[in-house]
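The form predicted alone is given below as one chain in structure tokens.
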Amino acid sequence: MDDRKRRILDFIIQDYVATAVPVGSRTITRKYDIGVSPATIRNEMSDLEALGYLDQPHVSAGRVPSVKAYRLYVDDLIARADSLLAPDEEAWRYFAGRLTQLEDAAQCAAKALSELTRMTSVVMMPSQPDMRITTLQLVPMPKGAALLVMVTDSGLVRETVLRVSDSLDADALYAISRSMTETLSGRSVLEVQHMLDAFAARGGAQQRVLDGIRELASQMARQASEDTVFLEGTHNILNFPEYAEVSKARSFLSVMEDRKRLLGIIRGDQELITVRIGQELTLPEIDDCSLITVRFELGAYHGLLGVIGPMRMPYRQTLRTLTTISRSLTDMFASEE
């Protein structure tokens, strides 16, 4: 592999990756002025078919990128992932203006990433089983309710309303959230739940809000002890050539619909990039799509951002857009802590 012909290949991909058309020596000397003749292209791209870089859907039409080929693509952009990888400024404020609440971030990341790639996006939430209560704070509301809110040392945010005794005041409720954070901050949800279980039998004016602190710590306990995954976006392979064919769409959907198969591949990435291409995906319903993956911090744990794609996806600027949103991910929840 010389430069030229990784110059020929990379003007294939980029072609490919635009069009879904396969490309022919002509289409790459009157778009690229690469200063050969169109038969010594020709000769390339044989040598690159050759190589295994290449295919060629029929004898008559021009060539298409090969898993071989996309790998190298990636692997390349991946080395210079600093370089290359810098904030893409619009991902983020599109992001941040779609984001309005932090306990909202999974889904609204899953939805921002389906837009701006028109592509299927996957967001992996970890089970977090130490998770830990920081802050309890109960806010008066009209009518006899009051907002509970539960923040944890991951940065996540919980909330409720409930139903409270007209004999707290808002001098009251602020007395028994400074008290029980006192007493819960630091406790895993757990040990929360447990130690709500022990004053159920107590009854009085602070009841309510003590069952409703136990069932919201529940809640908690629950979405903490397992991964959780959002998917968005499902429908847009509807919008690529490949998937016109009805079949080929309907087992892309039925892939989708099985968010444990999806969770068993992803589960353990551990890089900050992953890309599976073709075959490397384990799924045979879509093998000759690809699936990108970053991961962000969460506390002492990492969750995952995902795209899901045709094989040509534009891969430089699927990367931007995920890194953009995972370091954001990442510093939104750090500043919780």
The other form holds:
2 protein chains.
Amino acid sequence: MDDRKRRILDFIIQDYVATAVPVGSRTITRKYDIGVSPATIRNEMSDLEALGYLDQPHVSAGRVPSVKAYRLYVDDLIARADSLLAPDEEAWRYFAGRLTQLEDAAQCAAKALSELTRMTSVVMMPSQPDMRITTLQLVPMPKGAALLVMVTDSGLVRETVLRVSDSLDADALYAISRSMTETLSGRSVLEVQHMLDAFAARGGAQQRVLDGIRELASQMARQASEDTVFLEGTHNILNFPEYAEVSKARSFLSVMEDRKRLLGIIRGDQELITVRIGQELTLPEIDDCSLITVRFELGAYHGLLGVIGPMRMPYRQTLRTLTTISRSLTDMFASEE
Amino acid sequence: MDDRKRRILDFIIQDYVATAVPVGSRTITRKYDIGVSPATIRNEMSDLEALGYLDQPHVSAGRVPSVKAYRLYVDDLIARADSLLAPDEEAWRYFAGRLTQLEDAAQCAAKALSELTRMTSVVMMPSQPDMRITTLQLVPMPKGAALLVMVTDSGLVRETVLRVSDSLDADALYAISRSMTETLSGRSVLEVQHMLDAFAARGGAQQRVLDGIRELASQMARQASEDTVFLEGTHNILNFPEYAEVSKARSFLSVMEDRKRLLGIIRGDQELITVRIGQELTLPEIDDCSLITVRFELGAYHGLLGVIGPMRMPYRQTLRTLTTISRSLTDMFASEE
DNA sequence: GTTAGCACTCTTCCTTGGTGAGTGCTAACA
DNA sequence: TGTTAGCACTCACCAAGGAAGAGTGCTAAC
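Other form of same protein, the form predicted in complex with the DNA, not the form predicted alone:
Shown next: the complete complex, the earlier chain at its head.
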């Protein structure tokens, strides 16, 4: 494939991404000064089609990039990764808001991504199978209640409200907290859950507290073993002419509902950047969509940021936004812990 | 309006709610055994139209209930409120999941509502202008961090992660927590926010903690003065043939984005049940929708649960679901505090 | 190797006529 | 007086038939 073919292919991708309309030979000469006539372009396009880089919806329509064309384009984009390193200023500013906890950060990132890209964003927090408890603390609440707060070594926080005896003041709650922390800190959430399951029916004064710990531990254990996913901006899909039919939009949305399925697809991604184009996504209902995922680091583990949109998506800009947010997430966790 | 007219009107509403297709005179005789011929029904329908209870999309279509008809139907439904008192078993079971905090409960209720009704749900938590701080507590976290937890008298909890000196162990953090609580407890969040604004640039060892408190206080103050809204299931609108055009669906969704506008409409509702039908909603973009809100109690204040869907909605079932969830929310808060 | 010209294809949009659901009116009937 | 059958009429809906336009492939000339 010579240079001119390559340039024409790039023009077609660029134009189709922008307009969603099949690109004809005249359109190219009108919009992009390539120095040859439509007829020549036609010959080249004919060659490109033979090579498998272009599809023709029907004989009298323009050409549309094939999966192979997007693949070429994206692989090239990733190879010249330096162009993606320049941070996306808008994304930086957008995501500068203050974040407190892991989940906040993930949800916040998902929201930022979906608003910046105007597509659907997905964030996978990594599973942390060996997460250990560092602190348990009871915080007094009004009317005989207390907030049980559980903190793990990875900075995950969970809390629940308990009913406790009115006779317990702040100091008493703190004393209990200390002894609980002493007993349980350093143990994994799974271990704690099993320990307390054994105690379950023991009864007694502090039963409610134990139940609370057990509940939190099991919540955390669940979260520790399964990766969790956040989705935002699912209904941005309506902005794309590809999804102008409600039935298509609905099928897209119902695919998005099934988070386990999505998770199953992206879970294994180890590369810094993974791009799945069209059928590569292995979601037949939305085989005209693409999914880009970018890794971020969270201690020893890694999570994924992703964007789902039509196959015809602005790959370059989307990748920049993704890498920018991914980098700031990685930095944030690195500094916080 | 005599009894037979009323019965015919009810049939038309019932059928139109179920099918979204204008109801003709023959349809009525076929589906509902009313004992008279289509011609008679036609005469009655003609009368009902003259009375303003029916509309006719065009001359050779069946009839469609008017706003006035829905109004009559709904007012009647509310008047015979006892029929709504029977709790919706499915809703009960669905909503039986354990809840920890106010926001959790609200969000959870919103989710349950949208899934049960298959429409868009809205939950408004009440503003609590005189909310006061009861506890401030620092919980140790790994790597020189601490979780600052703030609890108010109404049971609202907020927390944020702070960086603190490594030299502070659990006991030291507790000592700080005690003195903070002593100083600030009983004060309103607004007061605290202003106090700390004055101190802002003071610097010093505990500056980070003070900043944390200030931030939380201002978050809470914002929440205390503004009511907060949760929306769920916005894209359920796609399930209705009325919104089969993507452009309509999009305009619905963009109305839903503007929470302040929604809030402005429902904020003032004092009744136990408020039903806004069609234009009564004063949202011209979606003037073929209805909004039902039901009050729930939260201490001295009240919040609202609502469902938004097409004007042609199953009012009776929706009201039952709403009142059931509302009652269980009210109960939950009453017992918890 | 490039370009102009031309016949050809096929989608899109508009028009047109047929079909059927539903109505309103009138006249007959109980 | 209320109910019913019959009938002409209206109008949305749908399928079929062009006309227009965009785009192609091929051929022949530059």
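Residue numbers count along the first chain shown, from 1. Note that the rigid core is defined as the largest set of C-alphas that superpose within 1.5 Å between two forms. None of these values were measured; they are calculated from a predicted model.
- In the core-superposed comparison between the two forms, the C-alpha atom of residue 191 has shifted by at least 2 angstroms.
- Annotation for residue 239: C-alpha shift under 2 angstroms between the two forms, rigid core superposed.
- Relative to the superposed core, residue 217 undergoes a C-alpha shift of no less than 2 Å between the two forms.
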